[in-house]
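A single chain comes next, written as structure tokens; it is the form predicted on its own.
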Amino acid sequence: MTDAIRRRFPGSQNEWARFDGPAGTQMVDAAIRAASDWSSSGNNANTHGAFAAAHATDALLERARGVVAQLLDTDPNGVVFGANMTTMTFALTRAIARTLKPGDRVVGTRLDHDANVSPWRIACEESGAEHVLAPFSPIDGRLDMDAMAKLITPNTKWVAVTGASNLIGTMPDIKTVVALARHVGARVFVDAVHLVPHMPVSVRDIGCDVLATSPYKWYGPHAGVLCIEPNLLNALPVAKVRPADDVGPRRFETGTPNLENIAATEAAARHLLEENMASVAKYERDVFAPLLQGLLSMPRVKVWGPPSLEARTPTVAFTVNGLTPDRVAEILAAKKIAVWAGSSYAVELVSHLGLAESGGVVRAGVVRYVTPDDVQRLLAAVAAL
């Protein structure tokens, strides 16, 4: 079974253990298929035409909405497509600033990935609104609920937070923070980037405003997603070009779609609806989790972040006492595994462990082509330095 599901992914199929899935997986055949089919179509124009190829292009978009949002139980009218999580949410931002003032507060986190950081920063700097971040606990990875609870004060506009931590693996309970948000009114903003790949995301369960993710983390396409309740979609002052839609996802979709990276990404969505999420996340836990025990096993070793499975992902970050990450990194490249090293732009959370000046981790993320013998490769690989 595990030999036919890695079939499914062409990119995985050579001498390679591919633990860099983290930064962005292999693409799944159908998705791929998807893309190439969709460029070679005819269908390609524009929306809102006269002819054939137009409505084609009306329905995909269409399509695609609904398969996102089927995939992580959204309403589609708030799903929008975009180039990645960054731009978007750089985007997203910049039409948020225009509603804060002085006196305003964000609040974020230190474990998250700078993609949810800076532009709040930026956003808070040019409005004169005030961003803080709320810490975590350097020996478990844990989002300090207690400072987070603190910051969201009564002037808090928003909430920025991850549904898991890029590098160590961390899942906050996000549902806490967006009910401490709501209690002073607050709007929130889920950083599901390295979440949707790994589990059941509900949207309209967690209650967030806005949650971004990224197609090219589950098997699709380098393009991104923002998921944004309808009415704030439609009432943000966002820039936009003066013939753009007042209403709707193309409100804030600028300029003409990337066509074969959405219908891409809907082959990608409908592949996890198929394959069902939750069983996604249990063959991914049972991979990860000698993963897991064996680098804690190993005395010159040292794992950062959550020492258990229970609310992580399957990701580890980890250093060899007298090796710096680049060189681990290395090493194991020259035995054909790949792995990450350095802070994967979760700078806040490298600078708050004190690895600034030492090079970070070492970043390992199990996905659904990573087999059990690539995780021996690996224990291996790792025991021999």
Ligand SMILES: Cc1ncc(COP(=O)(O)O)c(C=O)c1O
The other form holds:
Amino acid sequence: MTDAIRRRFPGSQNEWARFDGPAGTQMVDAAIRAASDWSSSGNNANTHGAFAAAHATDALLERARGVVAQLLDTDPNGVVFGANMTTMTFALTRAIARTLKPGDRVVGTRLDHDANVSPWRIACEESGAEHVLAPFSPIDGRLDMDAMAKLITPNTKWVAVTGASNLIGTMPDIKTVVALARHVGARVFVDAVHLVPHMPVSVRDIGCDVLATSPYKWYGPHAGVLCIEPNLLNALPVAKVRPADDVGPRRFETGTPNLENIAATEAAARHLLEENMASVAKYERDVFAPLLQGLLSMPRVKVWGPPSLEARTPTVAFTVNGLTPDRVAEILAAKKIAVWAGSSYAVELVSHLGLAESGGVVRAGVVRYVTPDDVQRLLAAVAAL
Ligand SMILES: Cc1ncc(COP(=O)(O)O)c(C=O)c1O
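For comparison with the form predicted on its own, provide the form predicted in complex with this ligand.
Okay, now the whole complex, with that chain kicking things off.
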């Protein structure tokens, strides 16, 4: 079962144990093929033309929006493709900045990746609005919901919250955050970049206005996707060229779409639909449980973030007494075990934990092609440090 799945990821067919998935996964075979097939199909054209290849290009975009919408349980008319989450979030917040004014507030969190912090901070600086961040518990990595409730005041216009921390795996209760925001008439942006690869996600059920995800974190190509509530999408004062569509996703997608990556995104989304995200979550949890338990039991190791399997992704952050995170990553790399060291751009998180000066943490993430054997290798290597 594990071997059959692992074979679907050509980039994992070597001796490396890849715990670097939260920074980007190996592509699934179907997505690699889809990019290649599109490129050799003769359909490479542009949108809205009179000839067959142009129609096929329109059809690709429509099909890909549909499959991604199915994966995320959202309206395909709000599915927008782009370069990556960071670029798309900056474009969105530049438009939102034009709707903000002095006295308005944007609420974020210290759990977030900086791609869901700096774009909002800059939008607030440019518009004169206020940007505030809710803390989390340094003990168990949980978002402080009381602080969140206090910070979401009647002048709050947007709440930007992570669906899951890319560093410590915490999954905040985003439905409660949405309810708090709705209570004061604020909109909600969910950074689901680290959530979508690991859990079933329903935009409809979450009830947010915008949800961001990056297909390269879920076995697809380097690309970004925003799901924007269609009325909001059509109303936002986005920067666009005059001939671009005035309504629908194309008003946000500046320039010619990255068609081969969109073909691959569609294939990666189909793969996850076929695999079923509930089964993916269960597989990853089973592989991850001994990793978390093993690290928690080592006297020289400190695990940062949730100490249990509840409301978390299979991503763990840890430090080792007497060794910098960089050094740990180097020693593990020499044993062909890939982990990341540092902040992984979750700069507020690392500084809230007091780890900014000491080099952050070591991060190990389980994804679909990580096996129980890989976990045992990692545990043995950490125990031997
Ligand atoms: C939680 C989270 N948000 C945002 C980003 C930025 O995504 P992108 O590389 O698509 O800009 C990342 C990337 O690591 C991430 O993990």
